[in-house]
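One chain follows as structure tokens, the form predicted on its own.
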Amino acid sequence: MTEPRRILIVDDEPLARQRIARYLAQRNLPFVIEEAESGLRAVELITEFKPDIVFLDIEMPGLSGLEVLQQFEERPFQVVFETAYDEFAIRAFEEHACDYLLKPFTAERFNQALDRALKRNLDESRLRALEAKLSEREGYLSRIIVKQGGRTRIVEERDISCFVSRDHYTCVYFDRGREGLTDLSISLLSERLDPQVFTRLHRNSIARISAIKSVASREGEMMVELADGVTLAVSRSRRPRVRRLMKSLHQ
């Protein structure tokens, strides 16, 4: 017996979620369906529910559809985007052959998108190319999903002082003393964060440039102290950049 397909519907509008759920029910196929009313809940359900297909609204308050995708390093699911009329987004979808539904959409158009998602093998390169295209307008990563115990929250980039990799996790330090975890690696964060705002200190750490309070040498190692009291080592290859940054900060 074929395993039921797991489908996640992400939209902040209840009527939009209901429409998709109704169209899915009309197919009489073995689907297991979950709904998310926000980007934050979508991130939680993608982690817990592990969907095969995600119907993802692009324009949502709090965390956009693109920002939802940015919280995952690996994305083993098909994505069908939903969008209101937006020429930039539509050109990006068509250019990279990722399916989308232009609101309001008909049952016929929905079924076309669903059939493609059911048949298509995941093409991560196309999804990443689309993400890069949309990011031209969206800019660098500005919100991070952070886990604190059993709680998940959105943390603004401007409130983060540093990221530190420990024991296969990435710790996030924010709001002057708070700490949480993100699923994103230091390597991926270094690509998605604004290099004018953050700098890589070591293979296992990234710091906000404006949060660097002082630099000191300890037993031949360069160490930086941040405004929230966190102390981080600087690798040999990155010391010249840190010196230049400190010089420019104190000019």
Contents of the next structure:
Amino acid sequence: MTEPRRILIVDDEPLARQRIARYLAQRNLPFVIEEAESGLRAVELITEFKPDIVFLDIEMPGLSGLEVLQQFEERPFQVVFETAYDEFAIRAFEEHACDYLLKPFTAERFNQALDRALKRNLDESRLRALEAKLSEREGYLSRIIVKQGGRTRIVEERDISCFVSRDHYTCVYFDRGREGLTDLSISLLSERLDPQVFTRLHRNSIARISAIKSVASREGEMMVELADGVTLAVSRSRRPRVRRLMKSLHQ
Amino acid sequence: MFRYTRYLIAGVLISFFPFLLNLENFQRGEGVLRGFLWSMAFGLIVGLCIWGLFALVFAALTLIHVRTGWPWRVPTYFYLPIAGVGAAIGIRLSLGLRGQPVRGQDFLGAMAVSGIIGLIFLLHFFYRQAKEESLTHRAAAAEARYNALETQMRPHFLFNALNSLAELIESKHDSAAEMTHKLSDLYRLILVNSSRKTSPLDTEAEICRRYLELEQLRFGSRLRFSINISDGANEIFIPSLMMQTLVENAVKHGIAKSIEGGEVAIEISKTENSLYRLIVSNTGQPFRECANGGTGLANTRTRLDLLYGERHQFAISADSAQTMASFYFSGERID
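For comparison with the form predicted on its own, produce the structure of the form predicted together with its partner chain.
Once more the chain from above appears, this time first in line as the rest of the complex follows.
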């Protein structure tokens, strides 16, 4: 007896979710199904429900399908993308051999995509390549899911002052004084954030350039103070860059 | 770069003609090659000096143009006949300075001929530029038409609606038939109205109603709407599909972007100063100036300017509670 496959359906339209759920039910296979009506809910469910396959609509309120994927460091699930009309995205899916469904789709086409997802081995590199291609259009990471106590919320990139890594999590400082956690590591964030806006200060921290208020030396250490009061150390190798940035900021 | 090389080569060629006309003078004097070089050098120098003066005047006029908006723009290729005349003067000087005898009619002839040749070059460049301009103009017009067609087709909306329809056919026949009728009504109305500049308000309101009903099927309880037309406003005309565009934007940016959804309200009423007022508001995600400058909005503004000139007012405002597009217009029929 194989374990039932866990499937998450992400779409903001109820009829579109119903359609996928019904096609899945017709297969008489052991599935456990969950539905998410928004990107935010999708991120929560991916963490809690741990799906094997995610049917992911691209255009959604709050977080888009791509932004949902950007919230995770590792993505141990198959993704089947869905779109109604997005030629750019479709070209990207074809190019990187990603499964996708073009709405409206037939039961046959749905089953093909499902069977492929059931058989296929996980391939993180394919997703990364797709992401790089799609972010040509979507730009850098602009919204981040942040956990605060038991709650998750969407935080806009422009409200964030810095990221500091703590053990297995990354601490996010935003809205001048609030604090939350994200699963994304510092090194992944420094890849996905706009380098014109954020700069790496240390192995364990990234700061918004425009939030840097002052730079001071203390006992041979270079310290940066941010507008919201957070103080961060700058590693030796990154000091010249920070000095240059401060110079250009004050000109 | 090529642009300027082109003018330079034309300038050199033009200064060559006065030399040919004065060939006789050179043959009598110091030899053809030396004469040619002298005339070329003087022709270019005097030509460039005159052109430089001309460019200064041109720059001054442009400055005036920028400051005042007076149409003082003079195209650069006027340089060509001037270079021709300059070359003729140059040769006259080159011969005269070195004590060579010059006959008056030779000089005038050289000036006239080089001026005419310069004029021919000018006409040629003028023609080419006009042709280029008309080509870019046509390309821009074609692109605008394509964009308009694509918007009119509303592909994203259409395919999502068809997806919902496919689901209804398999799960709920009666609603499926209803949705098919709404969809075909909507597209028929859009097709009829899109060929007119302004359309009767009731047909435009019907398009919005059908459209919103279809979107309600997709969004469920997230989308609520109301349409309110006050009594005196039923007979008026409104720019075709403009209201629908505003409603569609409200759904796309206000409702679809908000997890809780919201209400889209359409309101048309008569104001005191015999204008009509259309308000499309939504309580979804507040409006934010888009990164790409909002081409759709810019298109709407251009279109309203073309239709009504000064006789209208269009504005978008937003606070945390709602986003509101307001449009004041005469309600007249324009064909």
